[in-house]
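The chain below stands alone and is given as structure tokens, in the form predicted on its own.
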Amino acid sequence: MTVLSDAKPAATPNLTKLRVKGFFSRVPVIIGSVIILTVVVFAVAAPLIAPYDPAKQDVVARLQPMSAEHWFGTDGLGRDVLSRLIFGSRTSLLVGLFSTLVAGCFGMAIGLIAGFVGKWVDSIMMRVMDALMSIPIIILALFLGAVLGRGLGNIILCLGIVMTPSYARVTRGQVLSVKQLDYVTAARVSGGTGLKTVVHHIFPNCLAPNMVLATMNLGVAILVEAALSFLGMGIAEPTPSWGGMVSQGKDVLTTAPTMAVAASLFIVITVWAFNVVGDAVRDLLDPRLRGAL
């Protein structure tokens, strides 16, 4: 006899949804996810949000301290540092982004054909990105800056190169391990041509660990060109960077200190925030380290 039941069976929970839930059920990640948003609010709204214009000079209201006219004070030139804090992120964020793009396109290029190429084209290709490797990222970036010259364009190519080693030997890690699975090899069976194989079957697998890494180099790219525009090999004036902010307010670091505080305080929240924000990212997409931030 068959005994019919009312209950109903236990509804399969929303795996994207625990994950988005566990991503934001952490203090520090939730604080780096509003700094990040607020930094590209400033970045896409400058011209709405900052109160005066960033390139305006008034050399009588110079090196002004903090007021309810100026709330960061002024520069050495009369320029409202708060405006060029709220115009510097947009530096910031460009930079950081498309320097990002940049070494993601050339690494994850170079790493897919010496993974799946091999032989004598992959020793040839990981050996230069070994020898980038060796050398110190802002070293590196300071003789490219030097060879390619200043400018938001020229800074943006020079953090690509610096950053695309890293891109290239995740990527090559990563295809070495796909293409010897089973469906890889049945494709190539099938008689599916090797780019084709590529696109298909082991680019999509790359794509996560260097979504993980380009979050997590995002603020690495803000530093270092913060660091450049400090030794002057990055952004030239009149275009505000909080890193030419920090080495203009340094010669006045005494008599009005604010400007280089403040720029230093917006680089190292920002960097934080992008620094966390990656940890989770990594977490996220890898179950193994989820919840170890």
Given for the second form:
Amino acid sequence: MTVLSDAKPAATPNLTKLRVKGFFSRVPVIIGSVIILTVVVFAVAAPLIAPYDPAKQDVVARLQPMSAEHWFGTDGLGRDVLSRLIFGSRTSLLVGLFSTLVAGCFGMAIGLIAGFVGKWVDSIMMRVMDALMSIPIIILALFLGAVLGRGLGNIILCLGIVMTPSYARVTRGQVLSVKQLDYVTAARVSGGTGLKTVVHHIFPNCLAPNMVLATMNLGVAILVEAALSFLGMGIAEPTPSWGGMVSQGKDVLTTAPTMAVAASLFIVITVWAFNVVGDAVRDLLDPRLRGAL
Amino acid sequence: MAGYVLRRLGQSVVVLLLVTLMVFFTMHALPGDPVTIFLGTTATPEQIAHYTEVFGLDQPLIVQYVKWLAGLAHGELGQSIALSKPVGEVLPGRIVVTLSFTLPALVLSVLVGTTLGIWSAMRRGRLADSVISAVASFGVAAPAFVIGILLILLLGVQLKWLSISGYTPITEDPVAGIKKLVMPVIALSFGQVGMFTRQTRSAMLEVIGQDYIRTARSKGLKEKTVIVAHALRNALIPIVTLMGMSIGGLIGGTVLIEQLFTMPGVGSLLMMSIMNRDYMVLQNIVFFIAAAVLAANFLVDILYGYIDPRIRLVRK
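To test you: the structure above is the form predicted on its own. What is the structure of the form predicted in complex with the partner chain?
Following is the full complex, with the preceding chain placed first.
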């Protein structure tokens, strides 16, 4: 009779734990994650954190320098710069997240149709994507922004359209490789409709690379929104936006440089954090894409 | 190879035609009437109707589109409503201004970026590598207007070395002209230098681990020869790809730079034509920008074959 040993089998390493440990093993990723967390907290709890109402004007206290009362001074209308920066994080995050979501939805839909249907549908759709990609992102955003208008929803839609082609390309590439696989052929042979095959068998395989792209594109979306606001074509006043604050600060650079510098640093640090964490997410989810996206 | 070039050229023409379609019809969806903006609020309906006819805006959109394309084919770019001049007269001077800081910025980005990338890869894990990588990653995150603001503050306001805005043609006053280009060139190229540094470093690191590099070193070649003739040549494909992609980024950046430094280039003309709904100027600028980006990508595709003969063989 075989006697089973009481000894416990060697513990298998927990893959998720190892991945998380690996993800946070680099110092820049830790710093980036802390920055993103801080910006998220700023955006969510802005009314609780901001020392003043960001729209409250005080013409007596115009263009104040840094002080204990106003850490980053005041702007040309006497509004507290720090409070406007904290509320500005809402604009940046909202635009970043939702425009990425819009681009992901549009791009994946186009990529799925183009890749799965193929032939002339594919050719037309991808040439349109090529045409969109041939216009530099800021110029296309300026152009569409002028057509759509300056509201938050319009800016999100505008940036969503501008970023769509990269998702469409990644999804189409993924569809073309997946649709050759045996299990997809089997699904079709067993009577599955085209739509069912796409939704149940091809779409799930397109999610990972698009998620990687989305993480990496968040920083781009924040940058383009800041650039549009800087040019006066982004979020309209009095809603605070970092790019708009740099633009206002530019006009008073000699007398009150704090606003432009502080808003500039907020943009750079936040975009840097999203870039660093985006790179780490890419390495975590699909190391093969390193350098490809 | 000739077949491949022709096919790529054909694709580019199709894409460019799609750009003209998208730009033309989207532009006419812009709210606001260019003639009313041009004449002002005091204009009578008769004046508006007269000038609408003069500028051909009373014709059906499809007729206006075909006329524009026919004009493009003959080098006729139409009439600017806001400037009351032919677009063909306005654009060349603006292009010169834009190129005067865009070209130096491109050259600077490629030279400094690839040099730093190689240097950083050769010192992997050391302090120099860490510092360069950190600065490069901040450069990628910093938009041109942010770098421009910081430069104005430091070199213009604090140190008073350079004037903070304006443009002087180099042909008029070379010293003043160059001094006014310093900040725009640095601001525009800063992010691109970061991108080239990161791309070159990563491409070099992939290559210098290969067996043929070890072989080159073991046969006694000088380190400089190993790096330039063997490693860099094989790392060139991603660098050249980035060169093609950076053209779009640089052109996009010019709008920001020209607004910040008040320079009379294509970028500021583009902004002005959006504000004035100056259709002819706007559609021609976007068309030429798209054409420049497509031409850059086309050249990069052709260059691939010369850098790596294996690509040429596959295309055959």
